[in-house]
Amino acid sequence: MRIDILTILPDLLQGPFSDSILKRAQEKGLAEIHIHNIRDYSTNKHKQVDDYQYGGGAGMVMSIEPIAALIEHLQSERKYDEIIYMTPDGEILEQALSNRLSLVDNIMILCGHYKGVDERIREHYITREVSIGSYVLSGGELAAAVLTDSIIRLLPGVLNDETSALTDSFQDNLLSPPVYTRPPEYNGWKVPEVLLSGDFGKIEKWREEQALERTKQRRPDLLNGE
């Protein structure tokens, strides 16, 4: 898989991508993540990517010319599944998306800026757009980062144990069960003897109790199908 990410603030991004399990990926060969600076696609000899909104109204616009320039560029060297723009009135992101895109092959995600790009990039370009909640932050840098590790993550061989992100929160619409590990007994707090019993059917039977009770007290919005 490829993922390129369109930005103005392309040191940002180089923290969340160089280490952990986003670092073995593209170590491995699993996944490669190209940032690209829209600043180098620029004309104007400040390297100025935004201006005034027509119209009037407080804050900058990026404007059109380099952020086109630089899709059209990636464009002609490859065929792009999905180009994503992260704004705050975009899709919410959920598990499922983050499972349907991590089964195609070539991504772009445009971070946007300022009050956010001239629409017409919107309305020619982008096929999907993406929010991580209902607030807004200073740029769609971190929104990418924390898009690009939910996708990754899901890529076989990316995890030690394959079946980790099968079992997570959100894969079956049920939270995770409680989880516990050495010592078994910590200032008088014990691990829950079926966890220590052996008795494997048991252990699943309780881990799906404790996920559907703890899924029932923090978000029966994911029972009930909203």
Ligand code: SAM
The other form holds:
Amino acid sequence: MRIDILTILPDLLQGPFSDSILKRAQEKGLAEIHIHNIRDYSTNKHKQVDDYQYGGGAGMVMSIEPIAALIEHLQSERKYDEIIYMTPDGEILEQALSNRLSLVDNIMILCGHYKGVDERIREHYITREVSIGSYVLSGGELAAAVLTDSIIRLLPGVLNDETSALTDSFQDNLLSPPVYTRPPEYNGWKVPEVLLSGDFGKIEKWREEQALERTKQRRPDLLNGE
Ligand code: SAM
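Next block: the form predicted together with the ligand, after the form predicted alone:
First the chain shown before, then all remaining chains and molecules of the complex.
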């Protein structure tokens, strides 16, 4: 899978992809993440990428020309399954969307800034708009990193234990059961006996019950299919 991220702050995106699972996924050749500076496509002599909004009002708007030029340049090189704009008024990111996006080959992600991008970009290039929650960030980079991470960890071979992503929260509409590691007792706080029993049938049953109980308590909406 290939993900191209379009940003005016490329440095902000170096960190999230140069460590741990996302780094390994790229080293193993399972995922390619390319970060593009929108400013490189500005023809303005000051490399300006924003302008005042028509109609007046506070806040600048990201201009159409450099973004359109960059999108069209990338489109001339390959076909994109989705061109995503990160935006607070998009569809809220859920596991089901990450699952679906993990099955495609090429994704472009556009990060906004200021008041957002010129609406004509959204109308004519963007195929999907995604929000990571009902709050406003200063820019789309952190949101793009969240979306990218949630997709890449699902690619076969990225996680060491192949089944691990499947037993995470939200798969099967359930939250994950509690987990423990050594020591078996700390400060008098004991690990549930069943996990030390070696009886994998019982352990599996306990985990299912715990996952269901936790979901009922914390996210009953998942059980109601909401
Ligand atoms: N004026 C916009 C509004 O009220 O909807 C907010 C713009 S915000 C300050 C700048 C950029 O941050 C957006 O264009 C978007 O790319 C990104 N952003 C902010 N909050 C986000 C969220 N919850 N999910 C995804 N992207 C977000």
